[in-house]
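Heads up, the chain below is alone and in the form predicted on its own; it's given as structure tokens.
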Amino acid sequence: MTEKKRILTGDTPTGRLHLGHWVGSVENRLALQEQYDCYFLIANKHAFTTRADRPADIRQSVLEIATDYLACGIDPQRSAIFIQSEVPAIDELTFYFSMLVPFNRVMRNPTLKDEIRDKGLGDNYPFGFPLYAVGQCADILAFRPQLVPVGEDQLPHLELSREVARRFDQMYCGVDPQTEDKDYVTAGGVFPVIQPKLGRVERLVGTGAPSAETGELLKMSKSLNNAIFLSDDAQTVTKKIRGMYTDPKRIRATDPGETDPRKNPLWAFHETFNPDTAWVDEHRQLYRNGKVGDVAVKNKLIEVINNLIDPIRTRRQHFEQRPDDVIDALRLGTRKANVIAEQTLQLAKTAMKQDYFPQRSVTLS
């Protein structure tokens, strides 16, 4: 039998999980979890770096998201759930990592420069924040895996990965520089330069109106209340479909672009969750004509989201009944996220000679 390869994906807990966490990466990761040996972090360290002044919230936020796997349909027997803060390797490679990497790199990190903007940080945010960039290279390259699946908007914190992975094993394990990265590891590197696997929509776009500056539509985001989440019951579903905004000239759309998904969410939704494909099109060519509004299109897409979603709520419902059952999952796999880690750690400190007791003998697995 062949050893299944690995996976390490998750999130920061700021809430629970919406629709865009959906297509981004939780698909992917239900799909993947048959194929690969998945380790799925909740990043509780990382939401420190705008609540500090909140950690009770930030522990809610771990249930919820945690909740929130379960009733996707994430296997704790087969897929590991962790918890960052309980993985102390992590905060090890962190440290070592931050020294291969020079500051100026880690600012220029669009994401992070986005955040900044997004959140209207301007120069008023602590050390941590652009630290936990670096952070994330731990975070994953713990776990030395072969595929990291992501939204589009993480592909930065991702070539920063690889970029620590190719400085660490050039500098600690004599890897050639000419190396190809699918080669670094049979070089006798430790880490790998890993590869990302996006979702099937690189960017879902919120409910909300576009950006006042711009005027492109906003990803979908907790913080600017433009999300449909996983838990939302039907009738929060429908009111929020129903307050969607469209374009201001939808009654007689004569311009394709005002059913551009990108420039209107109500078609970018049909286009991502619509399975029928023929009733898209149909519907589409009507709505451009001006024989079809955004009440018939909007109800539509009610049926088609509370149907996507029915079964994550009814089994969501199940585990807020079990919490305990939610604590043993993440038991479980921090239990065997510290196994990876620790042999992870330790491999990385005899290739920096940095191993000064005697330890029981590591394998790369």
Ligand code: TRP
Given for the second form:
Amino acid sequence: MTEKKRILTGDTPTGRLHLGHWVGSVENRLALQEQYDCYFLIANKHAFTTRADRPADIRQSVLEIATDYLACGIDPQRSAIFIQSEVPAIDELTFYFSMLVPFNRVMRNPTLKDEIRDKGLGDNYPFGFPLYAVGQCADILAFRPQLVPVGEDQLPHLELSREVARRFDQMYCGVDPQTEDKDYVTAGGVFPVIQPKLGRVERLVGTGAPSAETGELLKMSKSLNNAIFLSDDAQTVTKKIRGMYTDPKRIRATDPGETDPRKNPLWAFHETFNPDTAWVDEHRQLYRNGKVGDVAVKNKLIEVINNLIDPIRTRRQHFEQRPDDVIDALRLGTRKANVIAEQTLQLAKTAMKQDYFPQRSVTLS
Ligand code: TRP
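Please show me the structure of the same protein in the form predicted together with tryptophan, now that we have looked at it in the form predicted on its own.
Below is the whole assembly, all chains and molecules, this chain first.
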């Protein structure tokens, strides 16, 4: 039996999906579900690292994200959308993996450091906070995926997963440390040294003004209040785009930086979302020369964004009225995820000589 190659990726449920998620990953996932066997994890346990006191919010976010996935066109019959906490093999692997990574190595992870700074955690974060980075290695490796599509900010986590895979395979499967990353499994390893796959746009800016400190535009993010959500209605999209920050210096034709998409979100959005590149090139020039103003360019953007979001919005309304369908999709996906994760756990335990009661029916895949 030839199987499709697997993909694993996930999101921490912190709220609804926005346009940054769309270009950073969702769009990519829709394309990949054609050729790969896809596993999309909703990392509800990771949400407890900072919101252990708000379980109802976490539950709500899980359902919102699942609804968003379905609204975007992820097909639950083909791709498994699943809940992390319902796949116990992930936890078991986390424990073993945590023995393979020096604590200091975990704390050097720049994504953790950024989170500690941005969320103002100081040194009051729980023990489970650094543990989540090891947990993410287990999220990934439990599926022995070929590819892991993520945003740029996740690369440090993926690097840790690569280190864990090498370490495990060398320590328990006798894989020679000289082996090339791509050959770990053929050399007898349980875990592949996984490859990240970045989205088309790694970091979409938000609708707001640049940071007062750095002068750079900020990343689109729910917590910065500069996001356009995939679930926003047409009026809300219109309002957000009308109120979007634009570069006040745009009229000065002598300044070559004035339509720089890194300075002006209006152009960053057109470049990212407007499929009519000829329109964008022409109007960028007109804008630079003061021949067309913010209003016209914003109106065009409203049209572009609403065209993108419209079908998502319609499907979202459909699923909002059928919450049981969302639960059924999650149940199906979680069942599928458990099959693979359990197989992986058995392979790992066998390699670690902790298979005391071997199951007769485990088949490889
Ligand atoms: N840490 C990721 C985020 O915050 C979510 C995540 C959890 C994830 N486990 C994963 C992403 C495994 C990719 C693979 O968005």
